[in-house]
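Below, in structure tokens: the form predicted on its own, a single chain.
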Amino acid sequence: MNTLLRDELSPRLDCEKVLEDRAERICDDLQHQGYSIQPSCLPADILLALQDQVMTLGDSEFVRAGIGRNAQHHTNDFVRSDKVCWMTGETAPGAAWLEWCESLRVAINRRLFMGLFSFESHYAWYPAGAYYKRHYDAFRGRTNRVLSVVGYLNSEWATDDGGELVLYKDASDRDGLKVTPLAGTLVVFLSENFPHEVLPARRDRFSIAGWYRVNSSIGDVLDPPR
């Protein structure tokens, strides 16, 4: 190999050594524990295009999050008071993310034999006092979302910030594990498995959230339909 082949190849194979350390943690943590917890996931700059990106988003842009899909989707304010912009792939930094998170995918039905076939995502922002309370993000038997990803954007964030994610280890479970909402840190688990909430925070809180899914579609009705 050349020395400019192997000079303009090197940063790409050294993104790709990366991707397939942190995949082959976190399917390890799937494995045994069913969720995975990556500080310094994202690569950097994923992350600060995604950061840039979410600060200068209006207000107007995000929409009051709900709870269900289709026709069962409407907002509660009682579950949770977040708002969200979802993910579309048509800027940079939305196809960076989302062409980092279809590489995470190959990876893990690599190792797991998982079967996931497609991906959605938003940005989340939680503004001060904001919450998501107790829930799963799918239910036994629906076969929609398998695997859920959460990858945090807020730089310098404190203890006292608040706004920290409890991940249940099952529905008995009252203590829970909790995570701080720390930029580059990314949480994946089983969506039908983990119970989780999302505490108020003290100042705005930014995320972006995307959930795996199978392909579960029947006849002339496709799934998913976003």
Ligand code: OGA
The other form holds:
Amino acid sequence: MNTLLRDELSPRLDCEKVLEDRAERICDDLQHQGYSIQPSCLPADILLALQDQVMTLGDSEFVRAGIGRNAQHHTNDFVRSDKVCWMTGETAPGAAWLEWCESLRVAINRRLFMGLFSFESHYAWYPAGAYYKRHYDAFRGRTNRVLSVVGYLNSEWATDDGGELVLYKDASDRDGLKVTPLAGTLVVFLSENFPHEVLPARRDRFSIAGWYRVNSSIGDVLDPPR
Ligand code: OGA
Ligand code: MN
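Moving from the form predicted on its own, what structure would you give for the form predicted together with this ligand?
Then the entire complex follows, led off by the chain already shown.
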């Protein structure tokens, strides 16, 4: 390759290499334990853009989070009290995040043949005191969410700020594994296998949650809807 072309291409190739290395580690973990916790994982430029956007989103852009799908969807203060804002990809930060998750999707499918088909994602804002009680992101056979992704956006997080994600190994695990919601950390886990919860925090806590889905369209019913 001539030098000029190589210099022009190298930032992109570096990016791809970083993602491939990361995907390799995530897939190793998924294969051995079904989940992966990756500190300092989000690319710095994407993280900065997301932080910038989430801090400037107005109160009115967040809606009370609900539980259940479609007709079963409702809000329930007892289960969760965070607020969410769905990512549409219409703004540059959202588009960059969705594009990065798309590269990760392809990299995971290539290694684990999971058949991940599409991705949906939202910002979540947990005001001080907000929580999300122990839950599964998917119930076997009832949804097409198969792989959950959570990214964290708070640059500083003290031990006594609370707000940890607690990931339980299975239905009978009562101890769980606590994850500090510190900017750049990415948590990936099989949606049907890991109950988890968000403990109340002492201050605003910002995260991004996303789900890779498989295609369960039957006949002329598109699922996920496009
Ligand atoms: C969720 C969720 C975890 C977190 O939105 O389903 O579990 O740490 N989020 O924000
Ligand atoms: Mn969840």
